[in-house]
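Have a look below at one chain only, the form predicted on its own, in structure tokens format.
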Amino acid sequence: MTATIFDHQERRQWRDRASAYADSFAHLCGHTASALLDAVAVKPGERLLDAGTGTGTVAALAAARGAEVTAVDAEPSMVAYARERVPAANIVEAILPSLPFEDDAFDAVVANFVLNHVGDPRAAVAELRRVTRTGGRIAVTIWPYPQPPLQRLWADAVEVPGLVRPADRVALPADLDFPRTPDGFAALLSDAGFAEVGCETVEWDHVVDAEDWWSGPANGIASIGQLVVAQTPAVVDRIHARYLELAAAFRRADGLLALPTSALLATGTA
């Protein structure tokens, strides 16, 4: 299938960003990565593929479960870095929606937070339908829309004089996007033939000192992180300062941030 230009924009975003990416947002995603093979219920022996599966934070998690696991993820940076994290699992350089598997060929499917990164997110689900065993299950995560407390953190950091958002920057086309509400992503797995299927919004706190924080958009992390580092200097300066400003509200005693989030965590039966 013909990848969007949406898709060749992620592929330029990530590109090489393995280690910055662990050092950072890698934290936050992970903290999905128990809740979503529990949805799955993954067991011992169970053909599992985690699918996008970055710096293999889940991967790694279910192959200590005793899982058969296998992960793809379209950056060959992540690749490698996962490669080396969990040798156990057989981790392949493939991007969504053209897996090379079988039909059916597993027992459980999960996507963490990579739904956000593709063109075409029906045709990335009918695809991970595809390679779901009749009676096989699926859990997959996004960031919902309105945007939680710490998403909003950025996009208020950023708006501060001399912001200079890049022409070449696109968004999803409107036909290829869906609601990101509970009721939205539940619909996206329905409408590709999984049954039974629910979604459920996870809160928590993401802590983390602030500096840390900041390390991933400074290294062009996500698409913050692209806005940030096509700035001047004096400008990624400002957003630095606005970005400390307006996360003050978030500090604890202890010095660290604590910055409300949640996910949506969309799971059916194939």
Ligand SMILES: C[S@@+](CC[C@H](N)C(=O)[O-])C[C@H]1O[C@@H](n2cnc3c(N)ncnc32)[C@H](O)[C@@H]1O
Contents of the next structure:
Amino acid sequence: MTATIFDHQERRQWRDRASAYADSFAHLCGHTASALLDAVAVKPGERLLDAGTGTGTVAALAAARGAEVTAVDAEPSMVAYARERVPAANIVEAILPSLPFEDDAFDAVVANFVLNHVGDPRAAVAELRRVTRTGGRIAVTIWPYPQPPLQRLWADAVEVPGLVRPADRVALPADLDFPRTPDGFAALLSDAGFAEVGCETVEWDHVVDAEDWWSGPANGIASIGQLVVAQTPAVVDRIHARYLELAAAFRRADGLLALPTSALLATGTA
Ligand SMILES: C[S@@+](CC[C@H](N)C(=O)[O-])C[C@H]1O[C@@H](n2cnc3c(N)ncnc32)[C@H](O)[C@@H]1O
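Could you output the structure for the form predicted together with this ligand, given that the previous block was the form predicted on its own?
Below is the whole assembly, all chains and molecules, this chain first.
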């Protein structure tokens, strides 16, 4: 399967960023780890695949629940980080939509905030379906659109004088994209052949120190981080100042931010 320009952009975006991700956005993404494993009802001894494991949050939790865990990630620094964190798991470098596993290899498959990072989401889900045994279960998350306040905060913070949007930054082409809504996400699974499909919206407040939260984009994490690190130091300072100004609306009495966010969690049976 040929990688798209979007996939190449993703490879650049995550290169060598495991530690920076672990210190910032991994805490946000980790919120849905238990819900994903509950959704696939993983039992001790079952074969579970964590696709796009990142720093291994879901893989670690699944191993703690007694699953026989396999995990993949496209980014070598993530694979190294996850291997050290979850020695019991079999963690390999692999890129959706091509997984180095036999058909029907897993009882359960999860992917936490990964299908929003692949160049061909339908092909990626078809590959996850291929490796899930008949009767096996899938649970996957993405960020919804319209954006919740946490995500909108970044979008608003970069609206500063002098911001330059890199001309080579590409979005997913419309023919490969899908609606980031409960119905759109559920349809992605149904169209790939999953049955008993459902999608719920998980809502929570991400509680975090303001400077810790800034460290993600400041170190190039996610598309917002790629935009931030492409700016001159003066523009980065402006974004930082604007971010702190906007974040003040979410500051609690103890000084931490409580940022409202939500995720779409879709489930199905193969
Ligand atoms: C937002 S992180 C989520 C990581 C992890 N699932 C978690 O919950 O913390 C996205 C991860 O997906 C990986 N990824 C992106 N595209 C991928 C692909 N096509 N195949 C495999 N992994 C991919 C990235 O390298 C990154 O580690």
